[in-house]
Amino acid sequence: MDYVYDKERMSALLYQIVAQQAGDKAELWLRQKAEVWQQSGALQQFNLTFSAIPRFIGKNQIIIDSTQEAALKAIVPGFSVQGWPADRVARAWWLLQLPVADKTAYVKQLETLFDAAEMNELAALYGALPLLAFPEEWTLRTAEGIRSNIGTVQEAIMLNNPYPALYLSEAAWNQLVMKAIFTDKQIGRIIGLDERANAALAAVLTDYAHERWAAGRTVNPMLWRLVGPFVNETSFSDIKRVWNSENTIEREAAALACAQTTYAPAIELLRERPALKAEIDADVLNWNLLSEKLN
């Protein structure tokens, strides 16, 4: 399957908040190049456009309204481009040109802009996986760029883009999640973080937290939303110290874990502290507040 939504309304919504926001006269710049495109059909046009986007539409921050912001996610759930520079937007609609029917070729196409991308050109790349025809095929170029070192690159594929927990393997999926742990990204950006949490992951996490208390480190209290559905005897004990902690948002997070669990003695810890535990039924806390106090 080439687009897995209706990539005729994307590419026109799209295109608006460009036109809206970038000027009249980069929007004619810009379909002035997709007439050019579509006539020639020459894949050095496609790629030199790819290129100058930015000097002709600009890096302004794009701001949509809550319309266009539905629109968008009723298109593609998750999908949003609130704060994107304009260029990256106007890039994700460019790659929308592209044709699908010869899906040898498309592939080829995005492998050779990825090859050859400097690194806001994979941030854009990276952020548009969503969008791409075919998304099976980039599996891959994501795990590779969730081990880049470029940080731009990360957030492009971490956060609020809902590609990774759709289309990545459980491996490829842990890792994203401990790289953005490692790096001290905003967790509570990453879609699909409660639907994909799984025991090996959990796991691994408590190694982690144990080795950064051996070394006298902090741990982000957000990973023990992670660890919260899987919590048994082996890590209850962690739960435990993060419960007993100093810190209010460590004691938070470790009550919102207990929330989680079927484990009866991290249930019966939670009722130890009835005042938290009503906070959460009433939905007063909940892991997204305690990741904006955290950030």
The other form holds:
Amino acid sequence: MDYVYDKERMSALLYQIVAQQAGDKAELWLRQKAEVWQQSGALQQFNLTFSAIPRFIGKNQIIIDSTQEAALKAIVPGFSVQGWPADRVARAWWLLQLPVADKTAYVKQLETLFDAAEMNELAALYGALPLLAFPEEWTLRTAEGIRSNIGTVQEAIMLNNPYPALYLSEAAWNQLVMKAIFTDKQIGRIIGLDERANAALAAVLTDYAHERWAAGRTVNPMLWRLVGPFVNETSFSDIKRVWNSENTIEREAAALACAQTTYAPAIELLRERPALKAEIDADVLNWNLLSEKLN
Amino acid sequence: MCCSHELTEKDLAPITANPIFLEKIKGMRFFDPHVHMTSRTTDDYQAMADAGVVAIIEPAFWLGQPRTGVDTFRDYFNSLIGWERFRSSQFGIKHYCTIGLNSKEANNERLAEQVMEILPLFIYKEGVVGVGEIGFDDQTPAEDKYYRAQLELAKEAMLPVQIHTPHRDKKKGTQRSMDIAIEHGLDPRMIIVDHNNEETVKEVLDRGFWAAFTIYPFTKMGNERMVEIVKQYGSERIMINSAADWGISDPLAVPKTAALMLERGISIKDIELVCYQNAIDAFAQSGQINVSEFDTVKEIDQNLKYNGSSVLRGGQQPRVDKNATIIR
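Now the other one: the form predicted in complex with its partner chain, given that the block above is the form predicted on its own.
What follows is the entire complex, opening with the chain shown before.
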């Protein structure tokens, strides 16, 4: 399967967004480049345009309205370009202009772009993962990107990107979440965070919390969101430690973790603070709100 | 300090005040158009930011050990437009680079051919402000060949050229570099001739090229000599850089020289030209320098990371007190 979504509609919509926000001159340049590319099919032309996009499109932040946002998500669930720099949106659109008839050639061309990409190009390529054809082909590349030390590149993969949750193996997924926490990302913006929570990840994260505590460092309270559903005898002592914290947000995180499990002692613990439990039941305390308080 | 000097308690006490030169140039902005940050530590980035360096150019150069395959060139070029650029942004310093095959390694012709093939993949990238540093080392026929080929490449891409002039037989090498550039139809205004000294500067300026000076201990310019050169030749088309690399060199050479110039009576306007503006004017001919980005790089992580959220987390590097005994 090449594209797993309606590529033509996505392409049209992205083009419309770029045209609207980057101005007439930029739109004209992009249109001309597309015409030249369609006629010549010369890969060097394709690569040069991909590199030159920021010079002509600029980097203004793209703000889309709720209709456009909903339209994007209707085509590719979870995908949005809200807040992207204009050049990144234009690059995502440009990638959709590559022919997919020959899978080997398509994959090779994408790999060439990755191999010679500068920092912003890397972020554009990884941000466009949910739009690429042959989605199963990019899992190793994604895992490689997670190893990057460049913050913008990590975030293009980790945050607001629906691709990893759909296609990464459990080990690669766990590495993504672990690294996001380790590098202090807003993990509430990882798509599929709760759906792909798993016992192995919970175990890694509690070990990580122990290391942090041993070093006298703080632990991101959001971490307990991923431990909550898998609380067991061992990790329950950690939850209790957080439950007794002097920090309000940490106590709330412990309460939320307890509300995620059927582990009896945790349910029992939550009853000790009926006010917190009531807030959770009424949904005035949840992980999203906690995440906002943190940032 | 050396053997003849008796260490006292005072010498061993941590430095708590800013060095005097930093006080003098407080509030000034500097552009170092030649510095090999790949060979430097993050501590240097921090010190440069503190001293007012807002933007730098990192020319592609010889890593000190010959490369044996084209892939290591590819990875090096990639690091100049990727990792190194990110590392710099963490300290709020805008990072540009020039891409080229250095003169020393032009002598390995088998490899040089392969490098020439991949150069077009890189010279059109965002933030690549020129072809460099290229030119002569030994002044061999192979160096001549690849210098010419890269001049043609720069002409086609309409990019400035950053010329490395040789350590040995410098005067002749510099003349020859300029002659060849003219022969290939390049405009001297698009060419920055680097590592000048008292012997080469006059001709470089007279022929309309940009004259860059490298403030580098022992082998290149000292900054006292540099002050005299600015006194004699003025500030037009003259710029200074540190060319700091893996040798004994100083990434603060530009701000330190600015302080010395100030102390020795050179006007603020001239200092600004030599330590900031001229380099921008020369390399902005690439169309790749936007001065407003010197400010936005200070928030760039925020913008790119959090899509406009006003909160900075995990972005720029936290400050570390270098004088503290405790490391946390």
